[in-house]
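Presented below, as structure tokens, is a lone chain in the form predicted on its own.
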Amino acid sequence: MHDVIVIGGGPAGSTAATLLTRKGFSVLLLERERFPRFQIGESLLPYNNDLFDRLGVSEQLRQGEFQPKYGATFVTGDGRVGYDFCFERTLPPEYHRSFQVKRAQFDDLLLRNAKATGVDVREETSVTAVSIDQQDRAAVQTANGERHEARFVIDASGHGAIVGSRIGDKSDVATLKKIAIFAHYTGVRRAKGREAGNTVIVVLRNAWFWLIPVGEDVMSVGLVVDRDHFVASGL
């Protein structure tokens, strides 16, 4: 029997097997896909930089492919006001720069970091059931037909809340009913320079739009909406 069985690969879960283990816990850690795998949400945060130095990964961040942020720029949709956030201006020294991250290559890094630490990491095993019945072990059931026990189970599953949907009170939080429609283009203008890197955030009347530079010539760019005006739009 394991200390833990972490459910989900990303990166809140591979941070969390991480971080167990080398306090010389138990961890198994079942995703259910083979990474590395597309996801969206790109952009990271200088105070992230503190995490990634408690994992030993900043050094792999700083040399791999990853594109170097050092702010946010903040405009309105008809471009009369904008702001530019510079972290160098604002942040202590340790937090002036951040990345813009392709999720497939970072959650890769991430996991593999967990496996390294010793990390017992199950890819492409889904969690078909979860049971807390008895008060001192949990136990899960994967769709190849294995079952696990350990003493706790941390649900990193995400928008898939496996332990909510199926033993708990699963509900919405009323001002997060969003819908975020985004897809990958090149040959989007940007900033120059430093700037290059930058978040752009575009603020609409009901909606926002982000543009991430991902890569050299990659722009991830997505529109945030409330779901309830997107469906009386009638798109």
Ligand SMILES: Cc1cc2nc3c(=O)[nH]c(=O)nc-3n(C[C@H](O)[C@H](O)[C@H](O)COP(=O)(O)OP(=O)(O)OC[C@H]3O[C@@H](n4cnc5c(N)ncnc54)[C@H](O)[C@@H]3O)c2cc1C
The other form holds:
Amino acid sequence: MHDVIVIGGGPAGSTAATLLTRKGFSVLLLERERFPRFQIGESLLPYNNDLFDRLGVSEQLRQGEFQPKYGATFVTGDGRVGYDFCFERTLPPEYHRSFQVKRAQFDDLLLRNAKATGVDVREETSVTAVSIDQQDRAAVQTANGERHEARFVIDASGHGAIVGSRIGDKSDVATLKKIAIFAHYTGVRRAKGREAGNTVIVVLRNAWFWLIPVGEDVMSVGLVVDRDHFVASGL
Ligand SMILES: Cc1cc2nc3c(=O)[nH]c(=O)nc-3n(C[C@H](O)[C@H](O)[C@H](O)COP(=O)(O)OP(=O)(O)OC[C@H]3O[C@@H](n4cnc5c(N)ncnc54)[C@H](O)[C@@H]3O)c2cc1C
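Switch from the form predicted on its own to the form predicted in complex with the named molecule and print that structure.
Let us now look at the entire complex, which starts with that chain.
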């Protein structure tokens, strides 16, 4: 029996598992996919830097293939109004630089770090059921027929929200009914110099879209729109 079972090996799961293992708890992490795997959510913010120091991955991030990010650029849809936000204008020096990341590589780095710390990481292991009926222990069932027990379970399954959906506590945030459509493109024009790493946010009337440079020549482009507006558009 482990102290903690973590469901999901994304940034939340691998971070919780690493920090708990460092505190001396025995942690089993169950991840459905084999990493590296695609994930969206590629633009980091400077205050993550403290966490990367705690996890011990800051040097690997700096030396890896991740795009440094020094700020963000906001523009209106017609291109008329623009504003550059540079972290160095308002934040202390340790927060002047963040990163744009391909999540496949970034999440893999964090999961390998968890493994190196001593977390028992099992990939391609999908949790299918969670039982929290007993006072002193929780149990999980996996698709490959395993059953594991622990004193605590952390649900870090992201959108899967396995505990919330199986136990019935999951609810939507009414004001956040959005749809996102995204893809990676090459050959997209970008700014020069330090601003080449900026996230560009284009603000439209009922929607907004992002341009996030996630590599030398790869641009993540995504549109975020209210679900009702999207449905009404008939697309
Ligand atoms: C369109 C969009 C754009 C975004 N853009 C940004 C951004 O620019 N910057 C930013 O910081 N954030 C962004 N986010 C948010 C970001 O993606 C999430 O906050 C982040 O991925 C959450 O990490 P997590 O570890 O909680 O979950 P996830 O990254 O979703 O990881 C969950 C893991 O759990 C695993 N899993 C799921 N179910 C099971 C199961 N039953 N058994 C075992 N494993 C399971 C999955 O395979 C996955 O690896 C964006 C989100 C969306 C939807």
